[in-house]
Amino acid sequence: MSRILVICEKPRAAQRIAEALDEGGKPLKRRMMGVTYYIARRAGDELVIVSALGHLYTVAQRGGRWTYPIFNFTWVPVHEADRRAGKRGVFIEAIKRLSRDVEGYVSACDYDIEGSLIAYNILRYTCGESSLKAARRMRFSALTRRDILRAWENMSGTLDFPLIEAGRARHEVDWLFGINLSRALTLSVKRASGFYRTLSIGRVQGPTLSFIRDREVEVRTFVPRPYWVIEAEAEIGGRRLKVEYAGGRIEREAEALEIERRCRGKVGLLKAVSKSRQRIQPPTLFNLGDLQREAYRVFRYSPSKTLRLAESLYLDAYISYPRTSSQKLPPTIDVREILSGLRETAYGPLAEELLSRKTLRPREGRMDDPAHPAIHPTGVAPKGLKGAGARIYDLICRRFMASLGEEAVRERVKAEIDVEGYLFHLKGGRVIEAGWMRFYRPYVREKEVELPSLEEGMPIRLLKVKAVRRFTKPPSRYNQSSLLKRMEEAEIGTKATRAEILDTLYRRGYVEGDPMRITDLGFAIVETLSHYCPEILSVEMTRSLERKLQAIQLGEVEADKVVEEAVEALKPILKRFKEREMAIGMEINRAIRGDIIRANTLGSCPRCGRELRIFRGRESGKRFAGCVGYFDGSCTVTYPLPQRGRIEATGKRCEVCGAPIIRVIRRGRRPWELCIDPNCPSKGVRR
């Protein structure tokens, strides 16, 4: 008999693969310095089945001060590097404790290159460099008890080992560019003026930054141009529909109320009525990238929150793993078994009807991802799941099934009326073979509007004729969703970071809203970087890198000689950055200090109409709100604030007294408003 450890990577999952792997589907559960692990039989083996809690390694800088430029790194435990991880280092003890007196090791850790390098990093550094020649893969896409079977039965002989130096190389990349450029913004503005603030920039950061920064000069540098617009109505058999003008835009406003004058309730003629017939294939299965923006399309969620409940969903064996860039299903997938698992829930009566079918095929797309197949439904029934989580399941569900369906088919219907000689058109349409649709309901983009009937010769009045003016628009700020895509399409970040860069943007306060506009620091950035280094903000920099590290996943090139060239590539544009440090330091230093006076007023002071905003009491160190004229003595006005929590402007005044009203938020509970005057009838009344 022999004693196997398996590494998994979340909690979770170990329970899973422990459940799946123990030949009674009753593995031991045992605990060490409070780490759950499994004892499993399987085949005359005992396998220890314990997770890690994602990276319990990290980079780190070796040796010398907080300074740049730095080139010297090495891999740390993660909670050497960073205190408040203390927890990881539990499990690293407690991992180095089981691992001895074992003669095999698997990897477990989910498929891809982040699971592939923390599995390698914990054998390496906590069981051993020679851990790593006896270490197998177990490759699973789905933590069914039939995927991990299938897993554990197939696993290769050897670690993943040019995944695994993608991972690596990666890693060491965005530490060398990220820690060196977020220094050296952070030590620009401390050694300019004195002040201190937390700043960043990385090398997927900086140009999706620069993207909407560039998006909003076009909003604000737009110069809209007027137009005219004819809206009209016709009355068609006892109902009222809009009809278009044929002409379009209408650049003067003479003619349009030229047109407005001759047309307004005349009785036109019906010239003529055509039908049509449009097919509408299936949508493609859902990659990451796909499921992301259809969620911030019908649930309004960012990128960031379906990821989370995605990936929680896989962990409770729902769906199959969601990073993945893919958008077709392997034959191995049994399309069959998913349907008779859905039959099960309150799926059930779609899944028959496509079960009732002699073929099943999914419409695909063209994206293909070598480690996971498009997102899909495992088939294993959901038991309590609610709120957020039953939605993205719900989604992924129906576009599963609806990529299994029928094409659609539309008619369209498009009359003709001509009214003095002026053209208008009347459009219609009406599903008449739903297809797929019926499965992807509710979220089905199309609507109808189904036309009476039509024949040609038949007389139709314009109720209203109006000749309305309009501005062209500029273009529309990113939203969560469109900065996705942009990033997907720049081939910057990858399909497991780019929600994290997101909310890197959100936290550094650089863009706020959404859509999103980038604040006055955001602003400051990318101005001063694209006039001092503008490498930094170069989408052409990073896609490169990001094909490199493609590269050595394809073992094409060799991490090591990609993490030299990052290195070569920083050293100029840190060089130029020291040598201007103290400009681009007093730049952003305008930014930050605007934005610190932007969020610390409150409003208008009620007395004289200055600014409020928050001081700290010399003494006690105690927050208040004060008129800007407190501290000269030429008005006195102040108010007590909560000395916990998070104080924001919400730019409404009193009803009451008319002093500001102030939003404070703390942590667990729900924001609330209160007027800031302690002595009004309002205080403290929730709104």
Second form
Amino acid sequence: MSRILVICEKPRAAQRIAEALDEGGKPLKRRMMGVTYYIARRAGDELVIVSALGHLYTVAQRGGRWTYPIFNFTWVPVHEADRRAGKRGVFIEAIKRLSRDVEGYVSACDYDIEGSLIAYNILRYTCGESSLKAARRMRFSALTRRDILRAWENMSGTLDFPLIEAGRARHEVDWLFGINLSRALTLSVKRASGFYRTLSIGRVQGPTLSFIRDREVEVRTFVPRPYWVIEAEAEIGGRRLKVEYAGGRIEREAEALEIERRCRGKVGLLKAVSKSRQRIQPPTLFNLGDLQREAYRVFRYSPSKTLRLAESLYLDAYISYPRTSSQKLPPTIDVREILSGLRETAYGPLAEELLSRKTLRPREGRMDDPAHPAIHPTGVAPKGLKGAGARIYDLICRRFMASLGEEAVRERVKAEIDVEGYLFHLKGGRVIEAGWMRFYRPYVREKEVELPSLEEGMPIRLLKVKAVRRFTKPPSRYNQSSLLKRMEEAEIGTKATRAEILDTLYRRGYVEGDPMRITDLGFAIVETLSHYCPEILSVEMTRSLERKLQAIQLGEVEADKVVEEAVEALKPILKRFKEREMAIGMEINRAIRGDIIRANTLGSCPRCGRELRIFRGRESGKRFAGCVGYFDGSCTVTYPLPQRGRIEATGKRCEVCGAPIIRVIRRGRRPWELCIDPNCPSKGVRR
Amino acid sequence: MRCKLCWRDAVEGEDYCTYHLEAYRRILEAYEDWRRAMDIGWEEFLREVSENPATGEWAREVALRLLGEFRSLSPSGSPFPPSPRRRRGTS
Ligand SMILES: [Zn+2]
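Target state, the form predicted together with its partner chain; input state, the form predicted alone:
Whole complex next, starting from this chain.
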């Protein structure tokens, strides 16, 4: 009998794996120093199944001061580098004790770069170098009993070193860029202004912020152009229907007015009616990016929220591993078995229908992933799934079934109406064969316009003809979903990290709102960097590093060589930065001050018209709003403010008393707006 | 020199920073298109642009400033924008 230590990534995964591997399905649950682990029996062996809590080790500076450049680093326990991660120290200690008298090791972390690295670091630093040789790797894409057992039977003989090396290099390169550039920014501001503010920029963050900046400049310098459209309505079979002028946009006002004059009140002739059929293919299977975009479109969930929910569904074994780029399902995955599982759920009738078919092939997309298939339900019937998690599950299940459905067919009708030599179009369309759409409702985008019966040569009276001036629109600002797409197209970041990078941009105060607006601080960071080290913002450098990191995974380059190259790339950048530190600091500092002033300005004083700002009482420490005229004694207008939550200007004025309307935002509550004046008669009812 | 409209440094020899200068350039370009599309003078164009919700905030700031400048410079209302060179000479 051997004792084997099985290392999992998260506690919920450890429990699932233990239950699947124990021959009786009932592993012993034990605790050591507060860390839960399991003892399972299998083929005469004793399996000790324990979990990490994500990464237990991280890259950190080796000795020295808080300065830059820093190229000297080492791997240390996360809790030593970050005091907030104190709990992880216990995991290291517990695993160390459990690994005594162990003869074999199994890495059962999620099968990707991060998972491979998590287990590798634990083996290397907690269990000792020798454990690396005695370790094997389980590879699975879902946490169902079936998948776990299959992974156990087909374990690889060694750890997956190319993946581990790629992960190690990625962490080291990201750390080198992040720590050096962030310190350079922070120290420059400290030197120029004397005050400390954490600023950061990273390898992927730079180009991403740059995308947002470029779009923002386009929006803010946009000047609309006028054009005209002809709005017209026709009466057909007793119904009023919109007709489109076939000439589309009209560039000149005179021409538009001429069409209006010639067609108004006239009777036209229906010249031609054409019908066509459009075949609409089923949607492709989801990869992570697709799921995040679709969840944003239909539920307005942020990419990071969707990832969190999908991960939880994976840990419950309801869906396959979500961090995948693949839009494909290999033939080894049994679609019928999954559908049979779904029979026990609310999708019963739909699953039944699919099962009755002879052949079942999902529609796949172009993108692939060597480690995992597209996201799909496992067929395990969910229990007690509620709220946002249930929504994401529904979306994934319906998408999976829709991809197995047949084409939908839509009939399009187009009629041409001739009025005084001008052509107008009447368009309609309806779905005549719903096909896959039945599985994907309510997420299908459908626009139905059914037309009355039309005959060529019939007279048609125009009820309304009007030349209407419109304006060209600026490009739209990025929202979280379109920015994610832009990052994917530029090949920067990974499917696992992109959502987190967006969160960091918000947390650092570089962007706000959704759609995303870049703040003055964000502007200043991009401007300064584009001035002094444009490489940091360039997609090329980030992308080329990204490709090298992938090459490590394929065994084409050595990890240490890529890390060395990153150091060489950083050296000249940091040297330039140091030389211009003062100038850079002053530039950024000005933007920070501008941002603070803007954030503290609530509108204009109803008495004298100057700015109303947020101040803090010198003794009470309480915040209040006051006119800037207070300083020179020329105006004494002040208002008390709510002490909790964030306060923003709305740009609106109270209709009753003319004072500014402010918005109060508190965590967990819907933001509300109110007149800043507590004595305003608009509040009479509530008082 | 500060930009006349924000806290950024002005481009050398200009009234504006790069962004407001870009907005100014786009306003002049747009004016050509507007005049081709309809019968409109410089002042009315600026008023239209400054009131249009689709106008970007930097373009609006420039338009408002030009409007004020134009009203103080040319009470008769010439249909042509003052050339940038002349504008700088008088300010
Ligand atoms: Zn400016």
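Residue numbers count along the first chain shown, from 1. Only the largest set of C-alpha atoms that superpose within 1.5 Å between the two forms is called the rigid core. Quick caveat: nothing in here was measured; it's all calculated off a predicted structure.
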Yes/no, A625 Cα shift of 2 Å or more between these two forms with rigid core fixed: yes
Core fit, then V59 C-alpha moves 2 Å or more between these two forms: no
C-alpha of P27 moved at least 2 Å between these two forms on rigid core: no
